[in-house]
Amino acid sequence: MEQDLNRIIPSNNIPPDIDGVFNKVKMFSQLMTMYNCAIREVQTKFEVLNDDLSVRNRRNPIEMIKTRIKSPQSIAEKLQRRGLDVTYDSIVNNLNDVAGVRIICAFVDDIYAVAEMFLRQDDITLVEIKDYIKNPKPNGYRSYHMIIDVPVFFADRKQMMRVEVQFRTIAMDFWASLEHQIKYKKSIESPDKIFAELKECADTIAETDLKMMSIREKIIFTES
């Protein structure tokens, strides 16, 4: 064991209390375990609804399905800015955001639809909600936060985990995901000018989910 440990860390350089550094990993790992097993419960309760759906309604509603746990690095600096301590009870604490799982749907309406029908759910405690959709952010970001705890069995309790689910339009997605990248180039000209071209892109990529929409009415009341 010793030898194994030195093959890790020099033994001149091993700290005084390297068994706690060793609990600490097990517990930061076991819960990222607890987190990525909170987001298969949600992505399967939205797989089975999007299952139902299309046969009730012969369509699917939901696009996409996409998740994330955030990296140890973005959890730490999270807490950093906030001032909080970087400890496993800081984190259950403090942070809605370490397990995410992003619905992208077809359009605006199925968006809320879908949203409520999850709720139903009696499984399902709602924690918060954050509409970027109806009032969105100044930068023109447009999204249906809603923060959730949701019960996960695990092999000797049940535990109650939060997970942050996001709802976009395809393009919605489309944008958010261009911004992000673009917001953290540190080399770009005139970003002021970037920026506001997203923004027009932002009230341009609304305008058209929404006569989307309008079409897509056109077309169901004429078949009917």
Ligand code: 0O2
Given for the second form:
Amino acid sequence: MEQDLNRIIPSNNIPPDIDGVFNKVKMFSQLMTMYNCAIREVQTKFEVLNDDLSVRNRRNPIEMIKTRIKSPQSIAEKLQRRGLDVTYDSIVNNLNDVAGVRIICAFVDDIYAVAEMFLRQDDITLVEIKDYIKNPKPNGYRSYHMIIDVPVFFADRKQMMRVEVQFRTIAMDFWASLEHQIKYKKSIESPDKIFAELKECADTIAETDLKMMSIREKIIFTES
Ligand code: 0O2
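Given the form predicted on its own, corresponding form predicted in complex with the ligand:
Then the entire complex follows, led off by the chain already shown.
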């Protein structure tokens, strides 16, 4: 154990407030556990909705659920970018997306239907909606974002925890994943051309999503 600690903090460089440092690390780790619990609550709610809808309609509106906790580095970068302190309180008060749940649907109208059903649950508090499907970003990004508070029952208390839920179609998710990877690549040849091509792809994907929806309508309509 002592050896492990020496690897993290060399013995000739121990900060005078070492207990304070360890206390902060412990509090940060507890906070991340709380966000993880909130993710599990939200994930379960969507799984239940999906199971119920698949029995009723013989079709799963949700194709996939992805979850993530923001990394300590991304948390610090986002706060610093906004000129805010990197502290426990600052994380809780200023960041909406430490806990993230991504709902991937096959069809655009499933996104709105599932989002509405989720919001009807009386323990969910809606904080904000950003509809980047109706109002895409200039780069072509499309997704339906929802910031919500969900109650989590811990050993000694109930606490509302903030979670960002992003809804996308499979195609929008494919696009966003690639765009995200490219954005963080330091050395791209002719980036303007690539971003223009990506914007074109985003528009084609949006058109295709609409066509897929109309094909599905025809299948459902003509099903015996
Ligand atoms: P990561 O790595 O996914 O965590 P807010 O969080 O609401 O206070 P912000 O960040 O402007 O403020 O909110 P917004 O615009 O709703 O974006 C939040 C998240 O949406 C981003 O988180 C991305 O996950 C996703 N997103 C938004 N715009 C784009 C985009 O142009 N391309 C891609 N690929 N994803 C996007 P992070 O923290 O940026 O990243």
